[in-house]
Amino acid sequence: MLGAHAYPSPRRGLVTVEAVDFFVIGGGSGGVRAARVAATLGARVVVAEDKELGGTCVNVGCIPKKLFVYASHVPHQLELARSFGWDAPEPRLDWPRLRDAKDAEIKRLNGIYARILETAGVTVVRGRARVTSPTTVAVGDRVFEARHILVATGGRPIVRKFPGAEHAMTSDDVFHLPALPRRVFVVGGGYIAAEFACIFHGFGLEATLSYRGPLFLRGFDREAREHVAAEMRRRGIALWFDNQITALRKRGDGALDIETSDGRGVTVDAVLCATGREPNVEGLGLAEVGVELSDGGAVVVDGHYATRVPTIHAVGDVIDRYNLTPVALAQGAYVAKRLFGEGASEVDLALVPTAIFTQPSLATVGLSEEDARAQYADIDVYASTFRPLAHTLGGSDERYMVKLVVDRATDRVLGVHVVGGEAGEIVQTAAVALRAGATKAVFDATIGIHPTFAEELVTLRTPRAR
């Protein structure tokens, strides 16, 4: 598939250069999508990957995390089963069996990614790539000359510096633990921290979440965040807000003593630092060839995902704009179509739905109440909290929440926020309605499916008093 020619190198003698149309650095979601689309458009494509295909999402992100989320739901589901008259035994998690089953599934997905690229005619090169000029990339001893280069190397977890930080683990480590700890301390206030606190608790561990701010999940609707916090506490997860870890010391028996900024001390068996991620650009040679990087290391791109070096583009978490797998997929496809097809519609990030798989989960699309008030002169808010039908026969006091934010002048629904079981499934459909410009009147005219959780979105009739 690849053309080649040779040129003299002062250090290595005669070097064979392989000519391609599109060289993609990174075999994750955005890179694989871009490579496949470009290949179907007739481009000669190479993907370089130094780890497993699928990137963060498949290997240490969305997929294995969601499998753990499902596993962590089982004790709660068995509790519900007893309320319906089933004699359900007390659950006991076989961690090695879960971990190994997860590994087998991830290996299967790695193979699927490989077959997708192979079927499309994409060449996969194993190894860490380095950009050596605006049109050349080296991978080990191989050199490629490309008309276009795409950087899609994603991000990696970071641990902020504090005494004893070397004893903490990141989210990548959780997926391969040899054994589960009994007590775990989670540091962070984003979706990774909140989700893993719930996963650990569901696995039967003592879980504490520490966050430096007054309330976690910054950027989401405040009322929804407060509701998630209340329900997590109801389940028994300790939430320490306005709190920072200041020191971590390892005991001789392996336990960890933690000191925090508010004077509370605690001894645990493991500490998870989920305090953010950084773009994975180390060693790529981008700055050396003129690609601009932000202060945080993100690749700076324009609206077409082009860097200031015209032959080099970047998509996904490495540009640190909207770090979600479906967004990276859309960006990758857009770049491929723009470079090798007849153009493509720009990626519209105005109404991107997202979900946090806490217990209960939170899903949202559109504006929060706070953002809507800042952007619109007058809004109406419709909200309801209620005990779900599935919990009425037992002793569970868990409550769900639905919320609509509406522009009073146009009646257009600006935001949908749902907290409860399968919130993500509900909001994915609601996102279609919002993209179509649905008004509150459209929601009101829609017949609900009874009895369901989702019908609450079309039965909200009275706005909250202002």
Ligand code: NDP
Contents of the next structure:
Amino acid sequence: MLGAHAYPSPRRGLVTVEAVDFFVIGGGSGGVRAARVAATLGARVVVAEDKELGGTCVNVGCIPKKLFVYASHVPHQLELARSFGWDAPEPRLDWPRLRDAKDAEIKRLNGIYARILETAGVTVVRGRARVTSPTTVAVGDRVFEARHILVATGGRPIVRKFPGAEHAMTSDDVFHLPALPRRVFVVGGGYIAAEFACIFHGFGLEATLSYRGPLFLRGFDREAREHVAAEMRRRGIALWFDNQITALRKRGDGALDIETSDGRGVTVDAVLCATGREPNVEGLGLAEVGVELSDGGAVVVDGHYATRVPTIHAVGDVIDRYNLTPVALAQGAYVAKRLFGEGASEVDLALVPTAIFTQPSLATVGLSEEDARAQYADIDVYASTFRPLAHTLGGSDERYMVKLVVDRATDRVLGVHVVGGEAGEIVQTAAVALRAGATKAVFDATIGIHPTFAEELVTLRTPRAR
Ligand code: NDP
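Here we have the form predicted on its own; I need the corresponding form predicted together with the ligand.
Okay, now the whole complex, with that chain kicking things off.
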């Protein structure tokens, strides 16, 4: 039960104020986790959400994207099937069937999120929230007084400005396309651009990716990025690096003519702009109550996720640190435990593993070779590329890659980089070893599972010549 009292407002007459312990703005990964944990600890909690529960991850991010990744693997798997003697048909994607099945699953997950909150005793208020003072939030006609407010509003795609940009779609749109285009041009070189270029290609579309720099996936290990680029090209995806879209013109027949900085042009049916995301802070009233925002609009927080206003905290993509669901979950739980429990250990963001679900996928934990060289006096690099066993009968040239970066002085493994197959599944486990401080000797002493892709990580014996 929420407490309530009323006060007269010159604009709205008698306003009922509902008193709560914790008002969470945003029902995505970070917000829902924080709300549930706080409620379990006995707090009276309200979550405000103006869209579906689950946030970016559930509705227009990780989950539907991964379902599409699985769907896009099928032609490749049928090719493999043929190499193993199966008569596999030529695949043809029924897009509306995939999209609608995905929508049904997302709807189920929305319901699960609602039930999780309901079971925990959290009240969900539908509508857009606005912070009106350090301890009050308005949602439509309702006013809440909260001991603590959590901003967990996530982010949204940025569409860069270029002539014709209004004809481009964002990743939000891709999930609901009425029909699949035949030719797609993807702008950007980050997670979303690389993943969707591969998804589109897997769906049987002609895919071109345009990135402004010399090599996409900036920040990851260079060799791993080069490996992914080579494999994507080998599969038939056009990668245009050092390339910027300069104009987009829509023809009468709906096709889109693209002009780019290096003079290359192409005609496509759809353009996906995946050039980053920005924190969702518009209209929240944060700056007005004294919350500091960065130049990019991110909520500025300290190590405990507190803003400059002590009653207001923020977690997840809206603080623009590691924009990853598991990080938001950890941050949300931390804030709830710290405010309503008996304290909590801080979220340690060293060694956050991550995967890009390209084809082949790239997963990584720890330092890239380049970062390790910059931070350590002497490193050893162990790397290997090889043809996966599953592809030998089909004669495919596809190659996987594993790489370990090791500090020579301590033998500690500083970074693990894997490209291929289920790279994310492998690196998730390697991340446990790195957190435990595993040395290369520990990797060497670990018996492999044969024949697997992952055993390559424990059989790398010779460092690369320096
Ligand atoms: P990213 O930050 O990963 O990539 C943005 C891309 O856009 C970069 O290649 C960047 O280039 C480029 N870019 C930025 N500004 C411009 C510009 N003005 N003109 C041209 N290109 C530009 O963002 P995404 O939108 O791909 O993803 C957002 C975040 O979501 C990711 O950082 C990640 O944290 C998360 N995410 C995670 C996934 C996963 O875990 N698998 C999947 C999808 C998203 P440059 O590198 O040169 O700056």
